[in-house]
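Consider the single chain below, provided in structure tokens and representing the form predicted on its own.
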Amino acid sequence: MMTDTAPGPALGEPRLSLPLCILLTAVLALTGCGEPRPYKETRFMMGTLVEVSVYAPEKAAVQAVSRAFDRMAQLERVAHAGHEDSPLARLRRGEAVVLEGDLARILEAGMAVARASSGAFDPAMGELVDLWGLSMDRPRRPSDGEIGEALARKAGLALPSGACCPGGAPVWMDLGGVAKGYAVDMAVELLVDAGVASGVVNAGGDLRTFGRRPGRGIWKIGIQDPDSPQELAGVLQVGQLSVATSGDYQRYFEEDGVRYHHILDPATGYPARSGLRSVTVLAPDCVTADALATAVFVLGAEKGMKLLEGWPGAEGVLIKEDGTVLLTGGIGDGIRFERAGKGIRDQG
């Protein structure tokens, strides 16, 4: 499945690499010969391109599928700060909002990773995301000065805990590191309840599989190369699942010849560097699965396996900047994982 990575180092003046410019994702689905085909459509949404895949009789597979994309963009509506109506968008102008519904869903799922990650993963980043112009196509470095005084703000956000948040100050909240995820979640529980048998949800590398995959049963699922991002790193072997992946090479720029990827460390404002260059991580959903690969990659391999081991359901696959491969107990059981690519290296 394609999506919005970016293609190599940015030349010239700093920018982040267009959304249009198509590469593999840092996750796919890998599907093989001589099975069924299924029923496909993708849109571009949330930022990336969103490919939903199903297994299912035409016309049921084309209803359910037009279905899902409302739902996503319905979310998307609800979870964007670039949509001016949006409760992001009020809340960042400093006015009351209720927190309901999805809304309330979705932050809460991101502060449950935040709390058990200790602030590795932070909703409260919209300030420091949009000083990096991180979700523009013009980024930048910002200084010093402006870093630490959006982290002194940050510090004493207290981020609305009740059913509503009253106004006043502005509450610069970001969650581009966990609504994809529940996007995807939300858009296959509309698809299983439709009656789709199986089929798989991508949302720029946040994927979920569902059902058995005709022919095999299995669902296989790619892991880029950090350092050849157009190769594979290995291939997950998994039943019904959520997979979602961090990298410091999905999207960065240069300036003044010096790297900054988007993974931004809530701790110091600056994009963070932990020895890590991918993190992917399974779990049963995939809001989940969203905010812990962020939690881990900020961590590093030490505290980010401790994280994964210790969450219920949840395995990763974390490629350090030597190359070397980690892997959580519970991969080379029911979830298999086969090493592929150069200079890819084992931990024993």
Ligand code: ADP
Given for the second form:
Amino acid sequence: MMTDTAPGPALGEPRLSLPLCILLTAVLALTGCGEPRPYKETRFMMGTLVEVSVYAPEKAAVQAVSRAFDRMAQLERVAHAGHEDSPLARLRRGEAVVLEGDLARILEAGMAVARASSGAFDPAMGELVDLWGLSMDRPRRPSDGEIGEALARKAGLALPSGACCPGGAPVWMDLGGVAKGYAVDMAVELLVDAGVASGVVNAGGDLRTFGRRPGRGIWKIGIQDPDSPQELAGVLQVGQLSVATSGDYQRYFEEDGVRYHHILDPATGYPARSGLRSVTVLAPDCVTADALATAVFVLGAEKGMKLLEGWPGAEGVLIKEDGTVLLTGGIGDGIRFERAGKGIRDQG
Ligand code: ADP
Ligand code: MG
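Condition change, the form predicted on its own to the form predicted together with this ligand:
Below is the entire complex, every chain and molecule, led by the chain shown above.
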């Protein structure tokens, strides 16, 4: 989502979805004469650029935004196994961890989507995600044998549920497909509690708007063209809503002409090849939008559309490999989508 002006990837290196917030910045800057301008701050965290943009008096804005970033930094330490003392790292070492608070809520949101998608979204993918190295910026193509072994171990793994898990066997939980959305929700909650009237929190394309945008009322959100991510496939116009995109162009490497991206099919252990290139999900909260986008990407167009149509409050914009754009039924009234870009054809 949004424009991506990062330079092309060197072969063998992951392409990171970097400044996904740039379009939003540009769009917000498009306010007419006399319209208030947002206070904005951008930081690199959770593996991406996070932009918080709010409409509030400067002093209050500076304070609230700083606290929103602190909250997201705290969540990064909870939900990412890269932090040695994080609960996820301890679970991987087979230590006992009490699943409570933020961690329990992130897992719960992920498990709801895991159940509804028959496991297309799977928070137990940690060992496979590590094997492919895509989250840690050292990508490599594992051997079929390594993938088979990790898949077999995953099949025997019961994710901890309830308040506590006993420790013992290593648990390879990975919340990369849902944690950013939760962090966005928590940042918005904090900003609203601090009295900020409106704004956007955008974590590399997983974003949530709140309040009415001064002047125009609606928020404009660009969806990247998977073929040339610096261009747009279309623009959404929304009110107060969350939007998250999963695509095969966000984080990938190429080897022998094959693209290996960062969304894995839990059934095979390989990057999902479902015929979709990009899935944008709109939902009232960002944690749900984030997990659903990953799930729909794995499920493919037919099953993915069914999942979205059956999920209360969720809508989607799906871009297939042939450039076809699919829209769920609720797009058109309230939420507008305008196509852009040459490569994008009419809905099939
Ligand atoms: P992004 O991180 O670019 O926002 P996603 O939200 O689609 O993209 O999440 C992809 C991340 O989720 C991967 O980097 C990995 O950590 C994790 N992941 C990969 N495949 C799955 C899956 N099938 N189910 C749940 N999580 C996944
Ligand atoms: Mg996701």
